[in-house]
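In the block that follows, a single chain appears as structure tokens, in the form predicted on its own.
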Amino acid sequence: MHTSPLAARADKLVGSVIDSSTSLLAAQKHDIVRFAMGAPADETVPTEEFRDIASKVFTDRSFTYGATEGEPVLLKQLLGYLATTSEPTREERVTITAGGMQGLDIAFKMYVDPGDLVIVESPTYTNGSATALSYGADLLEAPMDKNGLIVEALPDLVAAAGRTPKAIYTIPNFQNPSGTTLSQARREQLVELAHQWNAVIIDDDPYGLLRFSGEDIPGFQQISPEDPLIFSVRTFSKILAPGLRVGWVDADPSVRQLVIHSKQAMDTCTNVPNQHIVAEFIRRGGLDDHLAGLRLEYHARKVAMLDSIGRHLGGRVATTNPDGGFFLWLTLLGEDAATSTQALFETALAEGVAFIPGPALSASGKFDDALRLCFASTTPGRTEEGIVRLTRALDRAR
């Protein structure tokens, strides 16, 4: 009996425990409150908008290809909204992608040989260092702090590992899955450490224009301007809707045109139809008023987050407190750090809440005794239910 003849990087293809905790999800037949996804809420997509913006699309639009490196009129449309905020930028460093993960695939395949070695933070953000298993990497964990990724750790590490490394993969505003915020000084050491080792930092900003208090801390391409070693990654998914699939990367003018083919050889272009629509929700003017109604909502979502947890888990765990984006990680503390959130994630989803198990967010499988929680997602009502039967399932678990 024959067996598939798979390429040696099958055994490299590990999925994402996050994008399969969808269709777990799914399959549940009673209440479930879900901390699990990091997605907007869906009360917060501008819905009626997009309908009616479709409408027009729908009408006056081609459904044929599109240009790979995006949609003139996206490109015209973001270029200008970027042009008001801390990232401008100009066309000939901009292509348009399938999301943030297509960018992500990108910086990947065009930087990374099998057996080169990526740092990744840890816990991370793991469909993204899964990306760079696929293409053969070998993944250096580096711990974090409330600062975000331990920057002064890298050399010694480095030196452990006995050679440089090819890329750096970091999340520095409101880290998924941490929350936490790389500091200003760490940043600028990254910088400093990427041009010793001549290693690309790949910056994945999914929710850098979601930050609801403290200061804005200027970005790797603000520190370092115009520096080839800095690839970053952007999104629509946390700021519109993720089923858009739209985002963009900005990387050096020389690395465009090997961008654009990296693209052509998965998917040819961007859906069409929805970047015009992202274009024509741009053009309206109404993305600063969307943010700011965003930026409002998520952090009164926090607080009653961390208000349910200080009553019902008070002593028992410890979280992060972000500045903005999607996510608290909660961490386990006296008997009950004893508990493995894998195995409370059964138990929890039995009492109907999900989130995601702290292994699932180590390349390695560290960290049973924390897990992630989005507050974006839910109302506050929810979120109080949510942990309600969160306290009920670790007290069973215990």
Ligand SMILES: Cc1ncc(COP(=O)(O)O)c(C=O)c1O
The other form holds:
Amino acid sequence: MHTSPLAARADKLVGSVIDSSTSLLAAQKHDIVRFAMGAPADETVPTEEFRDIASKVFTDRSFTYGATEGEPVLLKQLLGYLATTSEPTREERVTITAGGMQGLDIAFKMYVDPGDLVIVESPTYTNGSATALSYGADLLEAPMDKNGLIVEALPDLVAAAGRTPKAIYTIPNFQNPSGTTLSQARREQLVELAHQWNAVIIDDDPYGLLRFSGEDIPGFQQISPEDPLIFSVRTFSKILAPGLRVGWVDADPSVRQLVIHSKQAMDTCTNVPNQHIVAEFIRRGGLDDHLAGLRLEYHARKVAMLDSIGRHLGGRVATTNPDGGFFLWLTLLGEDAATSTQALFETALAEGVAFIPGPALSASGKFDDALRLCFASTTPGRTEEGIVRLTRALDRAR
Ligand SMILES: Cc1ncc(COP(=O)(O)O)c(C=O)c1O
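Same protein, different state: after the form predicted on its own, show the form predicted together with the ligand.
Following is the full complex, with the preceding chain placed first.
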């Protein structure tokens, strides 16, 4: 009998409940209100313009291999666009990636050895923490409150762990899944701790450009410019379209070649035609208007979801109230708190509504009394129907 030739690291490839929900939902035949995936609303994707761009922009060179760091035309447009935002950067810092996930993969690949300690938020975007695990990280979960990661708690947690972290994985704006935003004071404190520990901050911010209320908070790159311990991961997935699979990394120039080498070991270059589509979309000047439209729409959708929750589930749940992004975090209260949201998922699916159960968003499966709702992909009318169905599911589960 042969034992399996799988690598030891295969045990660490834990997969993604979030991604699996896409296949699961695709297999359902009945009508489902989809609060599960964190995807932009279909109707916000500029499909017609992409079609027009695709009919004009491609050349004979659009379908061959591209430079690993990214198509020059996209780098130029991206840098030009970012110069108009609070996160201007320069070419020596930027590498185009296949979405944010590849940026995370590169970051953990570069900084994490097997057995290294990595701080992750609790709850967190578990596709990110799973990537850390795939490189053998030991995860240290750190609690959050309404101002994001409780940075003040980190020194004691690290002392109890008996060793310092190599990386701190944080989603500072409108966090996936909680919707909370890390306060400025905590951002500053986190940078100090990172320096004390010589740990890299993996600054994963897909939603920062989608603030629809409240005051902007400076990003890590603004708080500590040119800091080699800040590795920023960005993506067009939430602000344009996730199927394009185009994102970027903004990191210290001293590691850019390493970023490029990591990417060369993965996929040579990011999808060339899609880079040209994004570049031309920016070149035509549509991105600002597009973002302004998204902010208005997502704000209205968040308000509608909170309103529906208030009317149907008032007193039975507590929710966060994000100033941007895609997600609400809902915690069951009172008698309902005894309901397992993992068990509720099945009942809810039968009722025709989908969400992500809390344990799927925790590195150690916590939060069985909580769930994530994406308000961004559903119109207010459908959201009302979805919350009615969720209420019915909760009544049945009691
Ligand atoms: C916090 C966070 N990071 C990274 C990603 C991955 O982005 P992409 O789809 O561009 O790979 C997501 C997508 O849900 C996300 O929410």
